[in-house]
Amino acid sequence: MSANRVAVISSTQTELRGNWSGAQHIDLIAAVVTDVFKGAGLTLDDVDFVFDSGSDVLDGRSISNCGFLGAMGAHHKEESRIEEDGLWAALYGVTKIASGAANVGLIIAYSKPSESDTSLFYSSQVEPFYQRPVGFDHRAASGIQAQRYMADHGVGEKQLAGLVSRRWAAAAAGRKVPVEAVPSESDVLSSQSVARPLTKLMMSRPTDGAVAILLGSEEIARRTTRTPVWITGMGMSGDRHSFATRKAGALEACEAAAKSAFKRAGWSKPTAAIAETSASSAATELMVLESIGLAKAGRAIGLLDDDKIAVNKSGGSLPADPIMATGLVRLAEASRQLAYPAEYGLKSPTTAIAHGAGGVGMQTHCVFTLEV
């Protein structure tokens, strides 16, 4: 028996501010969980779950969603929460979904960690013995990443602030992540340094904000929207815990991942029209898109002019890292290319990628791959 076919009905998201400080976590919730709702064709009453992804080392109690669940809606629903990136949710919710289980699902990610120390929730995230004592965290393996990728491939300082500079300038065309002066190739070269060779401004930047889609079966899709984007395929993996013993210079995970969505959609090769990528850093977002497939290795710097593929139109994640809901971000991002393409100036995309991460290091992986 194949499974039921699913689709993104609708998503938002607000703002990715450095610090929303007008506004508690509840307020961003209730402002995406409001917004998804119109022009959908559905209301809370239809959906038949609510799986939410946040983190309680960043909120800084137990069980935060429970002080949440009145703003999600979940209230005499099932409600799941997910301690993982919020594409794990879309992925458990389109599971559900594609069982039979359900019909109509509410995804939810959350971020605030301008009220916490990023390094410190990073830091409680690795091997406690060797490597929390001296300090290790997502800067120092970030730099590590960078160094064996440049090192190898013969990619340049200069050439990670091009990149980082233009997902900026795509992020402030976008009108979703405030920016006052998008950094010049000099400003980002020129930014402190956090992990040889990484400066502050090549490492993705924290931010606060929530995301919110609606997943329907085949039924609500096509009652509800012209436009259903279909979750053809998903693949998630974790690589080994200890970044040591992980294998230098590659995400194996990623490329895990990857497979595994494009074995389930049919595709014989990553030919996705449109990319929105999760990366740590400018070094790993390229080591993402050529983990994922879509150039050969050390040769993804050369996708920043390839007009074959949107790659991070929205800016990625360098740009605004929204922790525990980046990746949901860009899975609504990539739907929204493939359903409205003139509101992006493409050309009628039919395929896409979506693509989360999680860990230090970067260390777990999920991709979708969608279709209209």
Contents of the next structure:
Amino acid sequence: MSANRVAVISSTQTELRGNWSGAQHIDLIAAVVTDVFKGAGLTLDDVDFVFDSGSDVLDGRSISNCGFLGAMGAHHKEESRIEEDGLWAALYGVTKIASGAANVGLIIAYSKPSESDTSLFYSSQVEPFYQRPVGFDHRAASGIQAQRYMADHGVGEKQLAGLVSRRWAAAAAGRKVPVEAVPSESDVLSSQSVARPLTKLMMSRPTDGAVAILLGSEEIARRTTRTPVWITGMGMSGDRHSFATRKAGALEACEAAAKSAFKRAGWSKPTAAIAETSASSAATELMVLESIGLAKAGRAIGLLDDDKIAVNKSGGSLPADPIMATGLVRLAEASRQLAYPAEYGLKSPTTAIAHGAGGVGMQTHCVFTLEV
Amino acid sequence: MLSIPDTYPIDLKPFPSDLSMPYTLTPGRAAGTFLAEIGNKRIVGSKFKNSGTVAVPAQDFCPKSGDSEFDLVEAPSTGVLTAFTETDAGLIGLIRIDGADFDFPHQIVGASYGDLKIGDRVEAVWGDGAGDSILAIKGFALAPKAPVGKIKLLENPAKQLEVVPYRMDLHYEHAFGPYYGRLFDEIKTNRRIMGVRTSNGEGALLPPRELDDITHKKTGTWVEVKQTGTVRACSVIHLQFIGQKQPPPYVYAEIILDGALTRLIHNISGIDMSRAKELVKPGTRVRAVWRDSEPTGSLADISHFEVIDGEAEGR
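What would the structure be for the form predicted in complex with its partner chain, given that what you showed me was the form predicted on its own?
Below: every chain and molecule of the assembly, starting with the one above.
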């Protein structure tokens, strides 16, 4: 039995800001859920299900989606909350449409890390007997990942700083992330040390924002959208919870997720024209690109000057990491770049990869392949 | 991009909120025995029967194979530093105890970041007091000459710790946004309760919001709802529970204020509590009683609702 084809019909996001101090979650969600239908040729009445992603711990209330149902347009609809990055909500939605159980799905992810303390959010995910008491957390994991990666491959702090600066410049050019001043390499190097060798600017910056995507079956997509972006492969994988017992210097779960997605898509190798990836730090961004197979081990820094593949043209997650929504933003960005390449200065791309991750030290990974 | 302004003339500061969650964690056999023995300065690990792999500190499952059959072992206090970083929590290293197959994180003490390199020999530094936490080990110090220790069977293991009392405190600063902002500002400065009309204009939603939940259409104009209303559901609370704002007994009620379509949750007081069940029922008419104290801009500015004598709505 072959599955039905599923496409991204439309997508939208709020600006990703360090602080949306004048808006609640419901305000951000209402904005994207209203906007995603504009020009889509569909209304909320056509939506068969609403799948959403967010974190109770970040939101500061239990089962927080229950308070957001009205804003999400989920009144009396099938609604399901995925306590993972929004890319997993999209995976769930694609599966549902591919199986023939639904035709139109609304996928929403949102985040307001400005309302809480992200270090507490991550440390709440750490094992409480052995790890939390000694101060091991997401930052320590990120520092250790960076140290090993840099030592294994001779990548220096200056190169990481260069990557960060380029990503912020891309985000500023994309105009979806307000950037007052693009940090220079030396700004990155001289910013506060967070988890040596990583400085504050080498870590992804938590931002507030919301994103919504409409998924549709082939029939719906052909009727409604000028350029359906087909989701041709998906894969997900989770590594061991205990960071210290994972394979040192590697993101094995990312490799597994990518392999699974490529196999589904029938890709013999990862030859995407566009890649939008998530990362907790500049070092893990390089590790992700290598784990996906876009560069050999230790060589991802070379992709910065490679014009064959557009990597994180949106800026990626370093300048804007709306935790729990970051991966879904990658799907929105990658599908827009495929559908409207001229807007992004791209020449007829036909393939893209979107990647999301979650957990302390990027425990879980999800990879999508997209084609037009 | 956002269809609402993100600044508003009424700029209430974000609302501070703390979640303080008490837990009784159950460590299980492996971690429970580790925690029971750490005060005796014995480091407990698990040796998995099928694979022979050793995890230190002790685990109930082999991180590699998932094997759950294991013997408890006593591990040496020496090992190797396999990775390290420095955060505001201090120097954090991954340690591989001699004879173990997996790393674990702990503090590195008595050294600075620049002194460390991968592969350094380290040894546990014990804290002054005993204790039943992994912090009975203060951290690991560089010990270049420490002899390589051996794993041996744990003799006469102490009874495992059954429960670890724990508390997690999370702090939030919630933004009000334009709708809740106006609602709570009006409560604070004018003692008025403001809703917004539904998309069909037939009544007010409280709390106010940008979109009507049911139709997902834009809500209408602001409207002041009355400070009188009708109880739609209620319960006399006798139980004590964590997070409770007032001592029981009290009446918890869902009240529809006159002019509103939605229920407001508040308390009913000023009655003979021994007769609460007969005095407060669905249909009972009530009126808001404001607190005399300094207004806070929250629903707590309404002290409670009182029963309006002689006015009861048929159901």
